[in-house]
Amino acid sequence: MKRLITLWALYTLFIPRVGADEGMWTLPLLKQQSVIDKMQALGLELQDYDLYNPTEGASSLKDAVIIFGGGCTGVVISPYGLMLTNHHCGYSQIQQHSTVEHDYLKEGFWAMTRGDELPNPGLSVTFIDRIEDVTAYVMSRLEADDNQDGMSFLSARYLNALAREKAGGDFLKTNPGTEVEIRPFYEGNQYYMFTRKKYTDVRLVGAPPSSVGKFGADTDNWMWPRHTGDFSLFRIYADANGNPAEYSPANVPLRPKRWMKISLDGIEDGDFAMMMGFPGRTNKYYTSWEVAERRDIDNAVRIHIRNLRQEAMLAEMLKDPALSIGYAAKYASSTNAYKNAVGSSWAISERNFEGLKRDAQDNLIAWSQKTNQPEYSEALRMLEQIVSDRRDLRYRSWVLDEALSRGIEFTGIPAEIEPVVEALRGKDKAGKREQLRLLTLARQRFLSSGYSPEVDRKIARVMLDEYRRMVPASQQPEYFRIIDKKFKGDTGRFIDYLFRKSIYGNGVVFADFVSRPSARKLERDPMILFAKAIQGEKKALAEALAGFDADFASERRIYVRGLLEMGAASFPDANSTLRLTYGQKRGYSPRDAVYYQSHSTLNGVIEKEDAGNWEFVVPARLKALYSAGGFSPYGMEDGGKMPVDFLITTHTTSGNSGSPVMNARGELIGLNFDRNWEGVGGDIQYLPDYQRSIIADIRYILFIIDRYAGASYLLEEMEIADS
């Protein structure tokens, strides 16, 4: 223990080598790092202080960004509780507030009164109070742990409960809405507790129509150049007192410690911006059979079956809009993941990140055997062996996952009825109408989550077709030999039987078990065997897999302890914690002969007009705007033009979406959103040739507001900067 906490003082002196943009540093140790000096040479005019500040009673930046519901970054933008987030972060509270009659998707939605202001129960925003460094902390709880699984030192439960001690029972209870948790970084070779302050009611203001804040969609996802608005304004609402509290009518707007100023002078070609958020998982101390291993199983499996799956959705999207409606989340959660995984592979393959990560474990090898530390060689050796014993398991499961658990709806319903049946066979009548009851409500829920049956069923069969040709038959669930030994290995003809004799499938069979229930009836329900038989598998593969898991994190853990003693580890892989990136606007070549420019604009919108693709549909309102011209405040010096989007060489992944951008004055430009199909592999290596974080310009977002909704009043509550 006392090895490590020493090394862990010795890294903080340590200046990383690393790309001038390269990098998701923890703000705690920007100054000890050098992070604020690279900063300031690019431009930068704030110290870390003004970025982070940990001192008790003051504020800085950090605390005006915020975590938005458990996957995205927002960020404050007035003394009202008024914060921005991206569209597609918000997407499922307007989608949850839309219909076909209002169908805030489509057309948008603006509060024009705070008593317009929609309620989200489920959503909440979190700010992050305290940062701490207990390294020292925990390693010493960890040497007098006994825990024989070996995995406390990765594990939440056991972290968590280490920072509710830290902490204190009393200053939870005094300080409502107050959490703390521990989080380990470097594989566990350092550890930092977050004091965080979580908000409920948090309340829909604004949100263009998808035809802004999607435009281009899929087809340009993960895409540059952009032309997207991706934005929408949501409202943090306290107690009388500022303190956290479930919705109500009489709460108030939160008056925040600190919101972030606006500024409309744009950003030219090579200026300085950072970015704050909460980037949620990064692999860049994978070794070079992980990311074989992630290129051929993880990312192969995804792109072959989710194209598959894209294909049948969308064909039956196209069809309905109140189909559209219902599953424009799924699809779009569907086709994201899907491109990561087509460019991740991109960039494994164009970049050699097999032959870079050989190369950084036989230097450490070198290294150890020159300083006599055979125990880096060995972790090595272990990790490989690991990687090679658990790859049939992983096939399966990646294979199971992506074509039945998550490809086949109906796999997650209900399929725990061990409680019914037994209520149906007692003689407890009012314990029976309890159980039926639950039933048809757990039943209820299924069927209106947005699903649709006949969706689903052509989906299932293109699924299950393609499960059954990738995993040997010998390895799928017992259950599907019912499939060859009763219909003829005629997979579409088995799934119209489970629809077709399924309480959860056919209303018909559900009224008939409800007027005369049978625990035989539910045991035999095809539908429920199906599911239980995937459920059933998924977990028999999850807990062999598991199996690998204490060796592999600790292996893991000394293999990046060797890195950071050798003085090769910079910044820690990001982990859903509180990070800053920073870089320059600057375009990119894809390829050769080929150069993209930074920035986008209103025209490029109009360049893609399709009336006839829901994609690229513009609407008549944002035409006539261009149309009319005079973009002025918010339009670019250089000809007028109306921005919309702009690139950065900022380090991001996911849950950086909705981070705010900012210039060198630490004033609010931008709104990050995604990043560009050729940087995703970003998230092993970094690829400054490559990496771009695409940006929706702030100047776009209040014109939209202020012009397109007619919502100037909300501009009238933020902070704008003279120019």
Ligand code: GLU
The other form holds:
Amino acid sequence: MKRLITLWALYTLFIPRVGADEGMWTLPLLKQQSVIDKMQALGLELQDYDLYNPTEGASSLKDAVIIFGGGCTGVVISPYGLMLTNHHCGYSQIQQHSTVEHDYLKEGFWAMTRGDELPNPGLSVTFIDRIEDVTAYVMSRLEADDNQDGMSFLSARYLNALAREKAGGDFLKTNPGTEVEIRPFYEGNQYYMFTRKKYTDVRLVGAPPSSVGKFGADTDNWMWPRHTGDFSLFRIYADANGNPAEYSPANVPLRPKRWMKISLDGIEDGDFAMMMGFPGRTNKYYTSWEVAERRDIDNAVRIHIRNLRQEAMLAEMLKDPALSIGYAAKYASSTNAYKNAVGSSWAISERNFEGLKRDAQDNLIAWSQKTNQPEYSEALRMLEQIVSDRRDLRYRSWVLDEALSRGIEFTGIPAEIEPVVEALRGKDKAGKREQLRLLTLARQRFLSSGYSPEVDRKIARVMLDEYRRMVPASQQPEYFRIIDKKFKGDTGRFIDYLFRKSIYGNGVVFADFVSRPSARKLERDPMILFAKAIQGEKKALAEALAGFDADFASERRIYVRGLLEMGAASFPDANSTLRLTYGQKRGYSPRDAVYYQSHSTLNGVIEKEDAGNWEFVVPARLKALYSAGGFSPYGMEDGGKMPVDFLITTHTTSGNSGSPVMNARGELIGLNFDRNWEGVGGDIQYLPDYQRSIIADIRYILFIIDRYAGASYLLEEMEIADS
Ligand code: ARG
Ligand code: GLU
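Now that we've seen the form predicted on its own, could you pull up the form predicted together with the named molecule?
Next comes the full complex, and the chain you just saw is listed first.
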């Protein structure tokens, strides 16, 4: 362990040896790793401590960057807790407040006073107060503690307990809303502790209509040229002392430590740009075998099954406006990961990722022989073996997950009926009543969350047929025999039967059950049996696969340690922690003889207009603003066109949505919201020639708020830099 720690001090001194603009850098090492020098060489006018300042009480740009909800980034832009994130990040909140009469997805929403802002139970915003390298502490504890399953070094439970211990109970008690956590980096070769503050009263302030915020929808998603104003506005509230508090009308807008200044100067080709945010997950240190596994199992199964599911879902959505609202977020999230998988597999093959990773492995093997450290070659041999051993299980698990668990919504019905059955068999009348009440509630909750049995039935048929085609009968859950025996393989009739006979599928059956409750009936409820069969199979597969996890994780840890010692790794894979990435504004050439410019304008919105296609409808008001012209102060200098989106070479991934893009002075010039399809392979290997982050130009965002929505009062609380 000692050796590891001293070596660690050494790795951090390495000058990054990565391709241009590659890197998701951790903030504490910007100076040590010479990242700041490279940024300054490209034009940055700030110092490392302007970006991140560890001194107690000091503030820096990172204090304006927040985690929005579960998986997005956002940025604070006013001294009154006003913040920006993407439209697609606030999407489910906007959806929740929408009805057919007040459809904020369709029409947009603007709180014209603070009193009109809409609370969002369950939504949170998290600030990162402190970041601390705790590698030595964690390593010494790991050595001392007993580590039963061999997984402590990655276990969130174990590591967060260490974090709480290190922070001390007093600290947590006297700092309401503060949490501490320790996260593993480089597969558990380095650890950072984060002190975070989480606010739970976050209100919707504004959102453009989807025809702006989601313009181009699924056709344009992951694509360039893009013409989307992908933003929404929220406000963070705190109690009177500025501490996190549950929603209360008495709460007041948060007075944040820091808010980002906005620049209307725009950005030219070749100009420096940087971004801070919370990239979710990358796999730069995949072995060649994992690359192949990802393409041939994970991506292949996902692409195939989602294609079928989305086709069935869209057909239903297009029939009915209520369904089209109810299924909007489900459909969007399905197609989003689907298209990512398509791009990922394309890059893996087209850019020979297997070969690239094999080269990295071969280098390590040669080095480990030269330096007489056989553990690194041995780790690689083991990783190859494990990937091969887990193949069938992984395939079955992916098919089950995509086709049945995710594909069929009613596999997620509350199927734990044991307490109800027990109560019904018992003598306790009050207990019986209570269990029936809980069951009724669980059923209502499932059926009410934008669920449509009609849509689910249609999709279920397609999914079940495909599952049965893809997985051999002997490997399907026992219960599925009934499909062949009783229904002669006709899944349509089988599904009709589930809906006809189940308390979840049929209101009459449920009413009948409540008036004459019977344990036997409940135990034989076919939809419950079906859901249990799938949930059981999912669990069994997960357990079987987990059998490989401890070995796999510890071999990977050794492999990555080897890369670090050899000097072949200079930034850790994304893990939803705060990172900085920098680059320049630049177009790209996706194919021979084609060049994409780096900026799109409102002209392109008008060009793409297609009133007959929901994805490309342009609101009349936006067309009128376009015709009227006179975009100043938001227009571009050359010819005064209205800028919409632009491209930069930063290294980003999912989770970076809503990340602030800053110029050389640290002023906000845009909001990251997507990547080009040709660049999603960058999660495995950065692609300097055509990986681009897609940014909503802050000038378009302000133009929409000011001129389109007439919410110019919001601009008054923002700080706009003099140009
Ligand atoms: N592709 C972007 C991201 O990965 C935006 C997704 C939202 N848009 C959509 N049409 N699904 O999350
Ligand atoms: N839209 C993505 C997000 O939600 C960002 C795109 C990417 O993966 O680069 O985080």
